[in-house]
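Quick heads-up: it's one chain on its own, the form predicted on its own, in structure tokens.
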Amino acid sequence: MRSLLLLAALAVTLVGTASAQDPAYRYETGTYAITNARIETVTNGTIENGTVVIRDGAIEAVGAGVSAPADAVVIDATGHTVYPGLIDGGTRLGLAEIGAVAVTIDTDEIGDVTPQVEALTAVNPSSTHIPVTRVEGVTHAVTVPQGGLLPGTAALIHLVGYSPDQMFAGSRAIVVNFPQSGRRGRWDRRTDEAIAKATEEAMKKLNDVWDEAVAYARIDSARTASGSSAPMPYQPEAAALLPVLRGEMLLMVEANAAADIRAALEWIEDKNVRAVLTGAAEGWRLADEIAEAGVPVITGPVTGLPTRGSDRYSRAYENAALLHAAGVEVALRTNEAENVRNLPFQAGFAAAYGARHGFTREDALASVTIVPARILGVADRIGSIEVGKRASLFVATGDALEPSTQVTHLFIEGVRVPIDSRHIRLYEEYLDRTPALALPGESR
């Protein structure tokens, strides 16, 4: 019982003060009309006093001349912008909420081998942290698993939703911890040989479960072919990587320093999978390898520190322009959990720093919208406006990259989102401080 009210206790915590009857939770739906807006579509240039329409969760229309519906709730954006909602490539939003209370974070499982653990299935509908995200603009996340070489399947979740089935966004990935050949920290005290073998070990153990799966994905062809309904062994490793072995599935490949970033790609092409580079944090060093094997990179967070202590301080900074200028696709992410609401200021910095390698503000906004989109595979419903893709944008008051821009309309798979949130409400107690009740001998 004592365990039952402290989980209480602590939901109650979580949740605040909010109510589900409370007018600023209240999601809403039918059809808009954003006019005299200036409208950044990303894949169409910038539309000047534009109007967008949405209709049926979906973008029905966008341009100058677009007349508001007779029934359509009218938004005036005046002297305002409308985006496409963000897209963040990778995060732990929704797996975590209290990094010092273990029974709110829910990023791992037991095991070195568990590609079919769905981090969907643990996703929180109810974190806080979600809110806090998607009022910066920020509409959808790719939800990573941690931990173990093969630690589990992400998945791209939309910011609105009162289960994990709703929040799914269409795209899933199975990750790869690619093995590291170097050490780990500067706690890290093992031996080069004790390096050397641990990861020839690794590496030796992520070929043979391919190779399992791959014989797994013969047998499941024979058995389909010769039509046979008998039941396939109960390999539910070798299962969760059929969709990645017959290309159905993006693979995830985690890898960081430049000699790992190497034999990824080396196993990428060897393996012959639909790929993603994640993290890539010495990826400017091989970024020409990167783009002529044409793997697309996630990379961040870019504010993040050097990898090397000789390195430039501004190397982080750079990444993701200097991957840009080689020809690499890449897109951003903040590999956060509470902090995610931060991804357009680090697309902000990417600009900033790599502006002299040609990457552009335009650059960063679409490495953060549309760009992850295609690597997902979901760039015909999200990361740009358009017509017929589901309406997930927002209305701020200026450059969505700048700190000090304020979302004022929010709208996610064509619900309209309140703009509010824990730190908004906090924001507003505290604004002012005034007691309600006067101590004795105080003025009220």
Second form
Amino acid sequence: MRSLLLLAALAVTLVGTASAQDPAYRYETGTYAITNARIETVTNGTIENGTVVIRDGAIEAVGAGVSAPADAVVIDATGHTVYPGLIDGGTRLGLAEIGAVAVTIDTDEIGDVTPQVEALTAVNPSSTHIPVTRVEGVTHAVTVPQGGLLPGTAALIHLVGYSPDQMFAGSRAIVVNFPQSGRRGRWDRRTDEAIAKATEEAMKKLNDVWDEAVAYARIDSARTASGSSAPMPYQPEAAALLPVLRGEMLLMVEANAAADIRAALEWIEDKNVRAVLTGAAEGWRLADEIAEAGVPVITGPVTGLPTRGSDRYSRAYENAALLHAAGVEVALRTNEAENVRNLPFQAGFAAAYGARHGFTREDALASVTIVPARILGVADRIGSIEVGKRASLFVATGDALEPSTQVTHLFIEGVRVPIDSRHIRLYEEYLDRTPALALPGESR
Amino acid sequence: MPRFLSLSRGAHGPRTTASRRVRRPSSVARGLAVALALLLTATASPAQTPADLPPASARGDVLIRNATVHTVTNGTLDNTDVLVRDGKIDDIGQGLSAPRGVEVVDATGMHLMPGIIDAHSHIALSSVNEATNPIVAEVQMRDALDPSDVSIYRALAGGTTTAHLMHGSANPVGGENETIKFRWGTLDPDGLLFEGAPRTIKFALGENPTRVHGQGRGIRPRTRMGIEQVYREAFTEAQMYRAEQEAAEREGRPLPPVNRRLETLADILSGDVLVHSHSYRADEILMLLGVLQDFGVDRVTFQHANEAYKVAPELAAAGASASVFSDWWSYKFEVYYSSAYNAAVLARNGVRTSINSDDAGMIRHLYHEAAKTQRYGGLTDDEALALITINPAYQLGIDDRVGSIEEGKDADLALFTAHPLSVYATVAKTYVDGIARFDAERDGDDQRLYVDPDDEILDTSALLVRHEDGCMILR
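Please could you give me the other form, the form predicted in complex with the partner chain, since above is the form predicted on its own?
Starting with the chain above, the whole complex follows.
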């Protein structure tokens, strides 16, 4: 009983701060017209003074000559800019709440081969991180299971909703942590032989799983062709891989060391799957090979350290630009949980250090909007300001990648989301704290 | 990994401020060093090698012409020249002419700011935590300096010139920290010392010390209640120790045996050692503030201090400082109720505040971390820049030497290609004592001073961004 009370007390503590001040975020839906705005469409250039009309969750009209419908709520954005919502290509958003508190972390399931576990199942729609992230213009994130060879199925979510399904944004991907051929860190004191053996075993395991899935797919096809009603064997791992084998689902292949990226590219070609390379920290070392393979990349964090002590200080900053210069389709990720909000700044850094390699600010903006949308197969829905796309966009006082800019209005899937988060509420409460130093009637 | 164990530095008695002062080379030797440096600059190949770098004792001369100068303390000056002589800022003005032989850098379109100061770092250290006792006031980070850590060069490439190398947070009372200048190129740990900087010591509250000692070793402190008593007991013992010393001296008796732990604790009470306390929660900040007030210690900086915004009026009233992250939070329970607006609330309530890195990655872009206070709280340019210059300088007791662009101050400067608070800014040159220790034009692959095969191992775990206070590195 006592422990139950303690748990209840803890639960109250956990939700206390947010609920004590304001009971709810107020979401609205309707018809909106954002007028007099500078509009960075991403796919069709920039409109210096135009209007965006939002109706039924979608963008109904965009342009300089567009006028606000009579039934629209008008948002005057004079001097401000409209951007498509930013998309983070790799996070743990919704799966990880408090880093050091293991019971709040749902990223790593037991087992090396668990492709059937779904990130979407464990996304916590009430995670404090979600409002904190979206108010900085990040409207979508791929949330990725971690650990092991096939840790699970990643999901693209949008950052508003009361259930995981409501937050699902139309793309899932099976994750492969491609076997690492080298040491994993300074702490890794295995012999070279032991490392080679472990890599070989991991590769064999991956290929064995794959072969099982191929066999499973054959049975499934034969069963369909013959019109058999016999049940499929219960092989959840193979069943999870089935849509990847049939080209219906993306495979996210995490590889970072140059040698591992090379091996992963060969493996992807051999298996003939629709894949994206993730991480690719040393992608710049073999950018031409990646371009040749025609495999897109989701890289980041941009502000990470160079992978090797001998590397030039700016290598991680420049990685996206060097890949882009070689012709690789590049999207960015923060690889973050609580600070996915830094995605626009990561893009800014990629532009700052990428300029010398021809990577412009516009390229950087694309790498967090339309490019990840294309890679994830949802470019028909999000990633730019275009008629017919879902209304996931925001209004900002200036350049969305600059820290001094403020986000003033936010729409996700047509829902008008308040610029509010626990960080903002704490700021408003404590900036000019009441009571200040003494309680009423108290002398100090 | 430990690469350089500390070099001997003679008698190892309790340090006084005077005994710490590094003897500077004679002016002749210094002049030769500068001449050598200039010669090397003149004949420089496009990419430097570590062998090109001037010695730590070198002091430079340069005229930086036509920059936008962010003085931090006296506003922003457009189209302004800064003349550096013998490692010091000699003149600030327009149309300055270069004395004979002094290099001129055309900084048209560029921005000059004071070298960035990181009030909380663990780079360039071969060990961080003496996690064997709740009180280890007798250990010193000076004994663990590693001048070959390439993190120094990478930090310079982000405009950082000085760092406060701190003991870890395993103990309520950690060891003495060391304030260094990034005189990249030297293999002599003493070459990095910020000569004349006051002694400082690491304290730690909350989860880390209670986990290490209470949970890990079954000794006090296991709670925040216990932490308070660790301090009260230690300070009381130090008072008795010092009183006994003074009585023996007065009465002509032999002095009691020297106890280095108590010497340092007594030096804290006499104000000779500045307290920098790892802390997160508002209540524990108030607890330490109360203890220090009871023992007459009036200067303290709360490090991390994620909940300092909740007690900003109390901190301001006590004259206490805070050194915080720009936006790190949620990596442990005691930082769950954080706000990225922390620095802004503190600054606007009159608390002397800095933004630190505590991280080998973030120390490379503290200018960007400072810029985030414009998004989270709308600080002005000068307020934001103060967070990484004059305010940390004050907290480390070196604001008479660095932290602003003023005549007579050390020529520790960072030259940016654009406004340093813009995300598009990169660093062109970073000067320490007037010597360009980072120069983007001369940068090249492999700038290490010491080649360690382990450096070539890709640490993939580092790619998954999991923030943690760097204070808990157990080495």
